[in-house]
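A single chain comes next, written as structure tokens; it is the form predicted alone.
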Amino acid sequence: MRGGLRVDGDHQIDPRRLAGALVAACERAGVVFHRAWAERLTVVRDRVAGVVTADGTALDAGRVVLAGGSLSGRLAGVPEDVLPPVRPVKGQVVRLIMPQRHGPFLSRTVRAVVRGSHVYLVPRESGELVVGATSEEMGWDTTVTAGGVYELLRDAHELVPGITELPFTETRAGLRPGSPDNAPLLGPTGLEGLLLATGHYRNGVLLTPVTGDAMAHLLSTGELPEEARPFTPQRFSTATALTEQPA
């Protein structure tokens, strides 16, 4: 290794457990969940009027927050000129089990660049070790490939050679929501009542708290907080308009 940094304040969280905890907390606070897919946005007189779910239920709302991850640009009924410019970016991960007999195999998160590729090893309290993640522009493909798994284990082995002796439990491929500049899309769109919270690319779970705070502030006051203003969806429509002006 050429060098490294020890960051004692670096933390990690299990997204699966976090999602379950957030749902439970919301239900305790009185939030009502409609678990059918949102199939179509309802628009009346050039403003949002609600959504229709896959089971045919019509839900009326004066404002809708579109936070559909990589699928955010595929909600029917959204006018083409305000569809979020979000693309899917494939990421493969590998999950292993660490032995607990002689203390922790790895006690802190390790992040590195190996052969130009980013790799991380994240130990969980449960004994799971997550190795990730590839970054592939493969459209909507979610196939786990031998090459992807090989590259992850190869690069992880460069950092922690003993990793190849660990039991193998799971592989998975997911789709990140990437925007044209790989930064989030937060705030109002050109359609009145339609708000975006998507495009977080590789940092979705990391930016969950600040995104929630920003959208809550917007919904309650009508204004985006200062830290979210550089990430409004209008930054792309403005850039497009400037490039399309005649010389």
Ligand SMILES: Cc1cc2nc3c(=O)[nH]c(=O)nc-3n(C[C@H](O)[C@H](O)[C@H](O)COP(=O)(O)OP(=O)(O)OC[C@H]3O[C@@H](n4cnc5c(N)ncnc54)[C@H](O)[C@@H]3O)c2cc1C
Contents of the next structure:
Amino acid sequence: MRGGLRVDGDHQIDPRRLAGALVAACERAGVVFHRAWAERLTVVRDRVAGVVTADGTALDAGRVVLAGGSLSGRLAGVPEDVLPPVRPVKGQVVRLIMPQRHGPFLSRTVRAVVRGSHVYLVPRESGELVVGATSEEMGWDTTVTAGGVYELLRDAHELVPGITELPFTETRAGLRPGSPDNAPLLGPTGLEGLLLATGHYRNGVLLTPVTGDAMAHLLSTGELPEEARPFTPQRFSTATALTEQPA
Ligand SMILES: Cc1cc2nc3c(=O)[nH]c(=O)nc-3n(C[C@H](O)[C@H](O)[C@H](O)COP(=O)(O)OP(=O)(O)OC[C@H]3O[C@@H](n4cnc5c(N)ncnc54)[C@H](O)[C@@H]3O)c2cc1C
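Right, and the form predicted together with the named molecule of this protein, after the form predicted alone?
In what comes next, the whole complex appears, and the chain from above leads the way.
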């Protein structure tokens, strides 16, 4: 160990509980959810008119925020030149259970670089210990592999040797939405009414509040706030910028 940094202001959140809490808060605020797959974007006279869901329902909307994670570049009906350049980046995690008997096994998040790979150990209040995460360019593959689990446990063991004694509860592989520069894609596209909130790569949970604030500001005022402007989709598409026409 070459050195370390203790960050007292560091925090963590359980993304599964965050998603549940957000849905509950939205419902309380009167948001109406259509729990169906968006099959296709409807475009009428070069502007967005809504979406059609998998059960054939047409939902009218003058503005649509495309926030489909790694699938954001695959929504049918979106013209080729405004499709977000998002690719899937595979990440594997392992979950263990910490004993509660003799005080906390680990009371704060530990993150490090081991042999060039980033590894973190996140103790949850529930007693779960999350060890993550691999970063693999494997297309749409979500197989949990022996090699991925081995590397995570090997690197985590180097930081906190006691982890190999813990019960093993879960392995999982997910897909992160990566953009060409791995920074988010936020804001309007060259198609009138189509907005993006995607491409958050490794930081989509962390950036949830700032993304929500930026998109709410854009939808209510028509302007992206200053801090979000470097992340407009236009940075990747001269074609998009050139096709923007006054209404
Ligand atoms: C192993 C792993 C570890 C990670 N660790 C961290 C971390 O420590 N911190 C952090 O900040 N981020 C982390 N991330 C990244 C984070 O999970 C992503 O950045 C974030 O989930 C992106 O959020 P999103 O809402 O844009 O996309 P997603 O979470 O992928 O959600 C998109 C949703 O849209 C749905 N969808 C797509 N297309 C359609 C359609 N046509 N109709 C209806 N629904 C559709 C999908 O099914 C999905 O439910 C990690 C990711 C992985 C895989």
